[in-house]
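The chain that follows stands alone, in the form predicted on its own, written as structure tokens.
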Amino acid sequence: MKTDFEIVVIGGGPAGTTAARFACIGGAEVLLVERRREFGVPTRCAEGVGETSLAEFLKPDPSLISRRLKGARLISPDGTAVELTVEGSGLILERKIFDRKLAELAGEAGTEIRLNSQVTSIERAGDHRWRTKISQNGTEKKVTSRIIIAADGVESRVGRWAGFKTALSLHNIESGLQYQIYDESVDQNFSELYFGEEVAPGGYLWCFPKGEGVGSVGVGLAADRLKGKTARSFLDDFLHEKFPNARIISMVAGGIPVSVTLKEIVGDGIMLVGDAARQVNPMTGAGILNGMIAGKLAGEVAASAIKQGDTSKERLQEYHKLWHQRVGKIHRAYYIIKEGVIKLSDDSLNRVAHLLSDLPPEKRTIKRVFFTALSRDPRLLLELRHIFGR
């Protein structure tokens, strides 16, 4: 079995498989290590993406899609529903099939894939190389590489081992829990987001359709505002009220980073992507497409650095720069928006919903929602203008 590669990617989610794929396309020898036995299991998200953005990475084949959405509704604490005008088509993915497809694309590009393989440590091996220890079926193997791309999720042990400051405050991580339910009353045409202190303090609760009476119902709560309750108690209370006859099919839990991107996401011969780099949208908690964007950028830069024989931190900073040019700046704005929105009282959220409901449907855009909500704090609006230079 081959034990020397140019790039080792650790983690087989959308960020990792995309990084491996584009590194191979760039001419690098790549190993992808995934601790699970199969890709896409368990599914730790609501699976929503925009079709236009997804097209950059692959054609959205019908087999990858659970539902096409007609739109989204924001629901305030008093039950006021604001139906949004959203540009483009919204999709609910079938993540198990979707993640497997991304892995297939990485494999077709030339990536060697090892499933059911746990990375137990990384260490410097001399000559600007890394040694990665991998445990598989009780046997430990060592693999060397010029670059490691860490795509191992919000916990990112690899990032910590490499010396990155990955710790998050309770304020910047949400406690997430999601049920997949069966209930005939689940609206199969709209995603619904619920706000308020009683349903999701410091976050929101969602209901996304999955087809034929099935829905994903979950909650993301600010970890420092749980008031002695748990994410499960909030979610169970909502189900009892909204879907009293629902049957729970499955459950998954995890942490959701809602911070700005880490200050450092590259080092000598190492790069962080996706949740490991805190590249999740801090306002919505969405991370699939952002992880794929980061993975593509990291894979391309890593392959180019290998060709040039320079895998130093200075060379890999190109990835850091490209990320912030494309997404990081916007993420900073979303973080500011999040900070403003979570400070709104239920009364304020209700008033915002009433104002938006009075607008013509074509003017009920996501941008209008944010700026209407933040209009109560001019300082936040000034900071947003500063970020965008206007």
Given for the second form:
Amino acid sequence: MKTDFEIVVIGGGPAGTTAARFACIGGAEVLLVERRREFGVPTRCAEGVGETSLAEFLKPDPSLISRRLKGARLISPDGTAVELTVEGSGLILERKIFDRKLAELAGEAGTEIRLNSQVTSIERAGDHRWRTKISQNGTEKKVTSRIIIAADGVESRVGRWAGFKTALSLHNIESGLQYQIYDESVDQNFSELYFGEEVAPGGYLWCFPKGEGVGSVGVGLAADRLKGKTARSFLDDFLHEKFPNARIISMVAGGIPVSVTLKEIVGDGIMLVGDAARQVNPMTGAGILNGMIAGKLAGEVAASAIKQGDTSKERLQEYHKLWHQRVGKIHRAYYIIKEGVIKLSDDSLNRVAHLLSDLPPEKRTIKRVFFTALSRDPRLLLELRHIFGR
Amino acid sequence: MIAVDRELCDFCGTCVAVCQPDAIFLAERDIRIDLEKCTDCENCVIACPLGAMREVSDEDRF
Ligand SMILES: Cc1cc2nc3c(=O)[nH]c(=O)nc-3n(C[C@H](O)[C@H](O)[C@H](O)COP(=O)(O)OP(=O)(O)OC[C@H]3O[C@@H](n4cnc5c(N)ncnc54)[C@H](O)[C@@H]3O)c2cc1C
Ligand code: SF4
Ligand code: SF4
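Can you now output the form predicted in complex with its partner chain? The one shown was the form predicted on its own.
All chains and molecules follow, beginning with the one already shown.
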């Protein structure tokens, strides 16, 4: 078995598979290591994405999609529903198939793929190389490479081993849990987002359609606002109240990093992408597309650095710069907005919902939602102008 | 000391992300706490979505 590569990508989620694919397209020799036995399973995700941005990466084939949404409904603590139908409303993916498709694309581009392979450590091997230890069915293997792309998700241990400060504070992680339920009353055309201290302190509760009576019902809650309760108890309380007859098909837990992007996402011969780099949108918790964008940028820069024979931190900084230009600035602003939104009291949330639901449907846009929600905070309004323009 | 209830654990990695001293080892279906490194900060206990992490006395480990 081959033991030396130009690039080793650790983690086969959307960020890792996309990084591997574009590094190969750029001409590099790439190994992708994933500890799971199968890509995308279990799916620790609500699978919501915007449609337009997806096309940059692959054709939105019908098999990758569970539902096309007609809109979203935001529900305030007193039950006021604000319907948003104006903008492109998004898709609910079938990540089990989607993640595998992304891995296939990486494989077709030339990536060598090892599943059921847990990385247990990385270390410098001299001569600008890394040695990665991989445990597969209890046997240990070693591979060397010029570059490591750490795409190991929310845990982000690989980065830590290389000296990055990736550990999150309780304030900057959401404790998440999701059930897939069967209940005829799940709205199959709208996503529903519930807010408030009782249902979802510091985050929100979602109900996304999956087709044929099935829905994904989940919570992501600021870990520093749980007051000794668990995500599970919040979700169970909601389910008893709203879907008392639901049949629970499956359950997944998961953590969502809701911080700013790490200050450093590259080092000598190493790049962090996706959840590992804390690139999830901290306002919405959406990380699939951001991870893919980062993966593409990192993969391309890595391949070109290899070609030039310079894998120094300075060379790889180009990825950081590109990320910042394309997403990073807005990402930071979303963090500030999140901080504003999670401070709103239930009364404020209700007031915002009343104001918005009085508007004619064509005026109810995401932009309007944020502006209304944060209208009493001049600093945040400035941030909003920064993101959306006036 | 901190112990994890493997019956409850879903191997999701939330605890790993908030463990500052990197004391938690997680595999696809395995989890272990390195008690040498653990500082008993209880971040994992608070953040675990399922309540699978607990502070226990030395006698009643899982
Ligand atoms: C409950 C929940 C709901 C969500 N809903 C949405 C949503 O609706 N829309 C959205 O866009 N985002 C959502 N997200 C976020 C989204 O799931 C992530 O942002 C996305 O999966 C990140 O992709 P990634 O490739 O960075 O990491 P992951 O998809 O987490 O991939 C990391 C991979 O690395 C592997 N790995 C880790 N350590 C090692 C190791 N040592 N050796 C080998 N392999 C390793 C893991 O097995 C995993 O497969 C949600 C998250 C949660 C928890
Ligand atoms: S956070 Fe809880 S469920 Fe997730 S891996 Fe840690 S102990 Fe297990
Ligand atoms: S108590 Fe703190 S240090 Fe110990 S395992 Fe949990 S998070 Fe890590």
